[in-house]
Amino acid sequence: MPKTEHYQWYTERFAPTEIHAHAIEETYFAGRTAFQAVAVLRTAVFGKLLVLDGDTQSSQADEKIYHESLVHPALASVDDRRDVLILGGGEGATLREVLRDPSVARCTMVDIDGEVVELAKRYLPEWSDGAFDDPRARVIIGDALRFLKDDGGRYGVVISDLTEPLPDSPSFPLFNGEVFRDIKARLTPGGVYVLQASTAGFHNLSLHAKMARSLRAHFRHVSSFYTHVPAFDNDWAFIACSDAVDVAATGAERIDAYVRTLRGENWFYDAQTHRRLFALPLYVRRALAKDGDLFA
């Protein structure tokens, strides 16, 4: 008889006639911080895996995916890039994203859950491959709302990388017009927020629409996008919203110019990708048009 690998497993209860299940080789953490819980995994098929309240982050073999999806869109369609923004992103990964652009003069992150910064230096080095260490980076643990109020600065790129806006989310109170009014007010002309918008899927699509619809509210050009991210088995959106710039639009010449300045080389986004993260099926499209409810 071939011998049988007997493994605990980690299950992703996505909704509640879904699951999602990994294969545990090693648990290095598990626990609460003062916000969430947190796991970090390694699993058969992804890798390392971090998990906060249950819900699947990033995964070792394709969080470039979602990062790269989330930061260059956004990034390539700008023409100030000097101070980038990022609400969340505890990991580093989307901090280590923008830092590959020379042209960045500062980054400045912020993140509530401290713990989470510090779990993710110790076990996932990867994510974020040394950008807590360059002196373009300003990381705040702090509360993102309170910074949106109280910081002068302005950006010409804000990065939302935060939970999705579900009720029991720490993330719900920063989904909402005043919030919105102070993220465009950080914002330079011309300037980009981009965010990650929950899922795409035909099933579980209607976050995202109320979203994207909130949203339409106060910016003139708002482009959802989405690619399939494997470890979370799901297709996973994003929004890009400007009053100057329409991202979905973005050429390929100045994309492919944008990528070649790029320290290191980009493993899933060029020219072509953004064309087809923007091409989005007529399921989508039809849900994105529907009247429904809005975020106040």
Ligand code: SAM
Given for the second form:
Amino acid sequence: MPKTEHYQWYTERFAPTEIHAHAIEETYFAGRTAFQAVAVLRTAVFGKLLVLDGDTQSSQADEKIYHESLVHPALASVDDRRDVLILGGGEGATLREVLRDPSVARCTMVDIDGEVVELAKRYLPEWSDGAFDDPRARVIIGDALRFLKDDGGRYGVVISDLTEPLPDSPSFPLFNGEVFRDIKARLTPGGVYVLQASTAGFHNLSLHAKMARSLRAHFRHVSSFYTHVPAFDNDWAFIACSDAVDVAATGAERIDAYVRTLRGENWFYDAQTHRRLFALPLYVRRALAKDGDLFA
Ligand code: SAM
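Could the form predicted in complex with this ligand be given as well, to go with the form predicted alone?
Everything in the complex follows now, all chains and molecules, and the chain you saw is the first one.
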């Protein structure tokens, strides 16, 4: 056993009365960009970690659980996937997963923080795995809010891989009714908007439930799904929204056929995982059933 008293510790504060701590084996970078505090660390269990404003964004050991869940249920459910848009996604792993689909002709990624993207290329190249050099990748350093106003493109899938919308975060202005309308206007008729949508922990469901309730005012089908992400030490939720496609109901045959077309092998997602992701326990369904649009 290593002598843990010699380690520095990274403590993630979940609540005033709850912290989760990782012993740091190495710090590759710790500093501030124009938009957020950034740390790139290595821990014994999770390998390398990206931390923004004190929140774990993804870990080398289990980032595929998060990124395959964010990307593939939506892509598997959409017929026209030629053009895909990612809001945020600084590590490049969402881009990597999208570009594994050979039917994607172009994937646009808009992240506000060029320094995070450069740090990810330098210290976390396993995450993007060459995706930044793929000729189908269009990487724009800029505010996704501005991009959604100025861009005239249409996308089969819009993926929101933004930081948590906490009041001081640059992602906060992207979670309101006006932006949900702007995103809907960017979707092709059979398109899907999917977002990472906060924790699904039994004790901390309110932000996720608010997002889902608000999105129901804009889209016909709004399906929550979640999985445990060990590096987050939490259950993590996503929401798939569409007027045309019920992602929760996408069938096993369609998923199997889609997965067979992907370059390389999935680690987490297949038809059975899809069923598990969308099978929600009673306490989650009850929280989602409450009314009230809190992002007007
Ligand atoms: N897995 C994640 C989590 O746990 O929250 C999100 C991953 S990704 C690192 C989040 C990215 O969103 C960051 O790179 C950050 O720079 C970007 N971001 C935040 N606000 C943004 C905005 N307004 N426009 C574009 N990108 C934004």
